[in-house]
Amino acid sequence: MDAIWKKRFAKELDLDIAHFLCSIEDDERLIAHDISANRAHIRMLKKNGLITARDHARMDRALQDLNAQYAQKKLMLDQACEDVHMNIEMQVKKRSGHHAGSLHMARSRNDLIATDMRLYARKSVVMLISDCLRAQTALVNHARAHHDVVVPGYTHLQQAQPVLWAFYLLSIFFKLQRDCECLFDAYVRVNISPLGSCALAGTAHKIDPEFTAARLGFRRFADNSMDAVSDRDFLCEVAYVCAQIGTHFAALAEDLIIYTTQEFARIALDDAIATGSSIMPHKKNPDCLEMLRARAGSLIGHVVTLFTVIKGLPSSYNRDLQCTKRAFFDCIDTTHACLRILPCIIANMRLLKNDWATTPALCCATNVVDHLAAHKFTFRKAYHAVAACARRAQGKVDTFIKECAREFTLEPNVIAALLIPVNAVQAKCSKNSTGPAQVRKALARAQRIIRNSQRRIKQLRQ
């Protein structure tokens, strides 16, 4: 098929140039959205008397037939037709004859691709929110199953203070909750219809873009046609949230990689999610976690790609925008794939049994400071005195207990009790802390958040 604009030119387009410009490979996943946009558009044209009911019926039947073929994976795009839009128009023409000539009335590929991308992004946002919720649910389930397990909490990768394992998992839960909220917010800005903006200046035909927007489930019609055809801010925003999600699951992956080492020995990965070595028969590697960590880098790269493409473009549509599609598609695919395996990883990690939490540990030294500050010293004076004891103890818990007992005229067993991780965790009572009562409240709140998010997703899908 000749390009739709061929009659303007005296020479054929060079084949290498044609191949370079072609977007068919990227457009495959936009077929259903393009068909939906076309159906809404011709319905509006009929309502406003711009095409006859008969012409509408013929074109709509053709579009429905294309949709059925696509669902059965029988609809293939032809590279000679340049893009998904011209492919659909050509297929409608084959099925309905010359009536398809009205399909492009009061419309341009500029507003149509912007519409298709918004439809795709809208569906993707809902999918990613659902993915985050599944990961959050897995975290809460694992936290509830191990609600009383005490582990070291780290700062600077050094043991800092003991915490509940459930408290640690909740820290990841609330990171993902921020991601969910960002996605819900982004949905509002994605859900705006550009269809009816035409090439950049609108149209002389009396159309009803609000009707078209409503047919496609958009919240409203875009404010300015020149802005509408070139706006890809919504892609950048969603891609940024994907990168943020990536940093969060990469941080979780890094923690779990560390915790699976023999040096830390906090958790073990089930055989179902671990791999081995081709030369070292004893190895059990956390490859899935390492891949999660790496994929976060590609998500950050996609954000840079998108902003680099759109920065400094002249007003309105430019062909550069075609290059935003592949980066965005891969961004969604990568985020979805990573979030999808998180519940599997969480369900297949096992906490290793140890007696660490019931014996005195130096990471509970802050408990001694807090005890002294509550009874006989200011906090800073107590801190300096305990720090001096820690210096003299040189990392030896028994020596530290003796030094503190002598320094503060307390029984060694009192100091020892303060240094037991279980006791240190039990002592925490501030809101949002690792204290058992506070963690129970946080788990209950997390479950309420999940239920509320599920209701919100249901509303978006309606």
Contents of the next structure:
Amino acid sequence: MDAIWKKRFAKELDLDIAHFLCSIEDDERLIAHDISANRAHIRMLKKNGLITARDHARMDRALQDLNAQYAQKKLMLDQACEDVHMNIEMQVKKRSGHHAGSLHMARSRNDLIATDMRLYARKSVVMLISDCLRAQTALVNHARAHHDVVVPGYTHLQQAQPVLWAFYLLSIFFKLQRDCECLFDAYVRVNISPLGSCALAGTAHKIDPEFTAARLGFRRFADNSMDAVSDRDFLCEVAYVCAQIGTHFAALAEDLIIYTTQEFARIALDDAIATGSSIMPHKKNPDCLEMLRARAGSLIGHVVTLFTVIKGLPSSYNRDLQCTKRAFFDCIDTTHACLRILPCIIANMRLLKNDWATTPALCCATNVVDHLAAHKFTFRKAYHAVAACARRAQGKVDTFIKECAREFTLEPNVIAALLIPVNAVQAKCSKNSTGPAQVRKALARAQRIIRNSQRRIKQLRQ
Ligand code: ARG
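Since the one above is the form predicted alone, can you give the form predicted together with arginine too?
Up next: the whole complex, starting with the chain shown before.
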């Protein structure tokens, strides 16, 4: 297969160099987008009288034929053609002969690759929003099914205050909700067409890039042709959101890993999602959670890769930009794979029964302070007095109760009742707190948010 620029060179390209430059491996997933961009482009050329209806019909038929072949997994990209764009052009030429000569009129591979990547990123963003929504739904379902379970809430991984398990799950829900919002926002900036920017400077042909943009479902044409062919910040933005999603699912994974240990023994993973050891017969390991935790690392790495490739490039298109594809594709694949398994993990974790919620616990000491502050002390004075009792009690609940009862001349059973975790949770009434009434409201809100996102996603073009 001769290179398109054959006439410019006296020699053929060295095979190793050709192989090194080739992007076919990464380009497979751009095929359908490249065909769509080609079809929109020639439709515009026809409308503006730049090609004949006959040329358009021949090329469009060839492109549709390629689409069908691709759908049947029969379209193979040829390594000799360097990239997806050359391959499609070569295939159209094969099918429509000299009629294909105008396919590349008023455009360049530079605006074409930017267009393909935007189409790909747009589709991916919609997919990731759906993935987030499924994970959010699983969290809400699990939270509703266990709405009255009280667990220790931690700061510094030390028992801090009791909370509802549903409240904890909602904390993850709202993190994912921010991720969803970021994806919806990114969609707006991704959804702009570079097609018609040509190599960097636009063209002398009378084209209509707004028409092409509309046919591809883009919001509008880009503001500046030089910017449009060189810009990859839309990839960085989506990759950043993926890294953020990663930190969120890794945080959940880390918590669950801790809660499944024998020491914490708060939850158990169903056998369907746990793994064993090849040497220690008693083991049940949370490998899937550990993998989730680790994958966040690669997502952060991809953001760094993308910025590092782009940073310091001279203006407009440089071949370096080709190297943004692999990192971006892996970003999408990894985030998708991780979000997809979250519902399965959430549905397969079982809360272990224990009487912690109904037994007095020192992590309710703030309740004693609050009780005193509401009656006879300022908050700080009460805090100091209760802290002194805690020091004397050395972690022993019974001693703490006795110390407090003596210090504040209260019945020990009044102190004991204040230290019961379920009472402490029920006493919480501030907005968006762990109080049961607040959590009920938050769960209802979460369901409204999910329905709203589902509506919004339907309005996005996929
Ligand atoms: N294969 C290239 C890429 O993926 C397409 C654009 C090539 N343009 C060029 N002038 N070499 O970025």
